[in-house]
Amino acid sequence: MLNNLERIKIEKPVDKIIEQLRSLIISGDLKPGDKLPPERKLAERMGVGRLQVRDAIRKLEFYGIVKTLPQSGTIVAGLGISALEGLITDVLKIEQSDFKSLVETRVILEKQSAYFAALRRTDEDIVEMSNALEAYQANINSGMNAVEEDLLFHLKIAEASKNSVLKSLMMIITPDIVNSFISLEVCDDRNIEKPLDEHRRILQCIINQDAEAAADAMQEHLQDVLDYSNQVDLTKSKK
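For the form predicted alone, what structure does this chain take on its own?
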């Protein structure tokens, strides 16, 4: 009997925001070319935070469902309704991605980001990455959770890569990675000095403009989390 029970999926605010915008588009209340209300008003109306609204819009924008125009705000893209419906369905599926898929995608993106960052970084990029690393180290030394500071360092590397698509993809999956890291308590048992030393090595390779070494250092840094995701997936498959 218990085998017939299904796991209950709790929808996240971003899921609900995307779903409500989908309903408005499908019903015709929102048509291609229509302007979305400001983030603040959407957040107040839906009873969610502005950052959650921003995450939802960022994902919809990346997939071409909405687009932001200078001085005009965010509008619904001029695609057919059926095309929009299919794209939004895909975005919602991505929102429910499993942890292993997120980590595998992250490894692919991060290795290439580190590679390009080593080739293209500027002096300003080095300052930004160094500042992010210092913020991460400060939290670690204070015994505080440093997941967000950790990922900020990685996003600064993506910015230094000067590849807008890589950066956008990182921005799309980052909220899901943060939530998964926190809920699964990833790396809680790791030696806190190990990831810090790995961050320093990655940064030094980028400063030295050694692209191959930077990519290798990033692979080594993410290997523990990749191994952990395989264990999580194996545990799920046995249930």
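With the form predicted alone done, generate the form predicted in complex with the DNA in the same format.
The next block holds one chain only.
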């Protein structure tokens, strides 16, 4: 309904600064490893406040593009110029991920997560996953919204996979998943029993340490969403 309003182009000032930093680096004389101009100089040259430059550097540092040493300076990290060129532009666009890519990637991560969880789960992991599943079931039975508990169950699987990066990436895309689901109104109240059964089946495969079956069960569980995302993509392409 308010999707039309979302298109207000908010060119946040920090993004413009990042863009200028990008051209500064690409234009040449900033090899990886040597330090870029101090914050004051950058602020002055770009005609903006120093705090905004600071924020831009923070964001770049968060992505590992630069490394700032206190009271010493900010250096560009090991990643090279050629890679940076494509990198920074997409850092800016990382939020506007399209729904299809989002779901597609989620399926990949979840499948592997279930696969590794089946191989590596401990007894404690089983308890955690079972508890999450029960909370999910309880909310469904009382007719409440169970989106949180649904995600919590998937998160517990990721924990059982013993792969911290896999779990972190899943958590990174999870908020986008939720937002997309809400805005697209996918979470309608039909099919309240089916996902519950699928969750139970996934858990059973993990308990049995059958990795292939767990991955398949997860694939099937997410297949509906995947199909839906393809439909959405088709309808959106008409716009």
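Keep in mind that this is a model prediction, so the values were computed, not measured. Positions refer to the first chain, counted from 1. Definition used throughout: the rigid core is the maximal C-alpha set that superposes within 1.5 Å between two forms.
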Inset, instruction - State yes or no: after fitting on the rigid core, is the Cα displacement of residue 223 between the two forms at least 2 Å? - result: no
Inset, instruction - Could you check whether the CA atom of residue 44 moves 2 Å or more between the two forms, using the rigid core for the fit? - result: yes
Legend entry - Cα displacement of residue 200 between the two forms reaching 2 Å, rigid core superposed: no
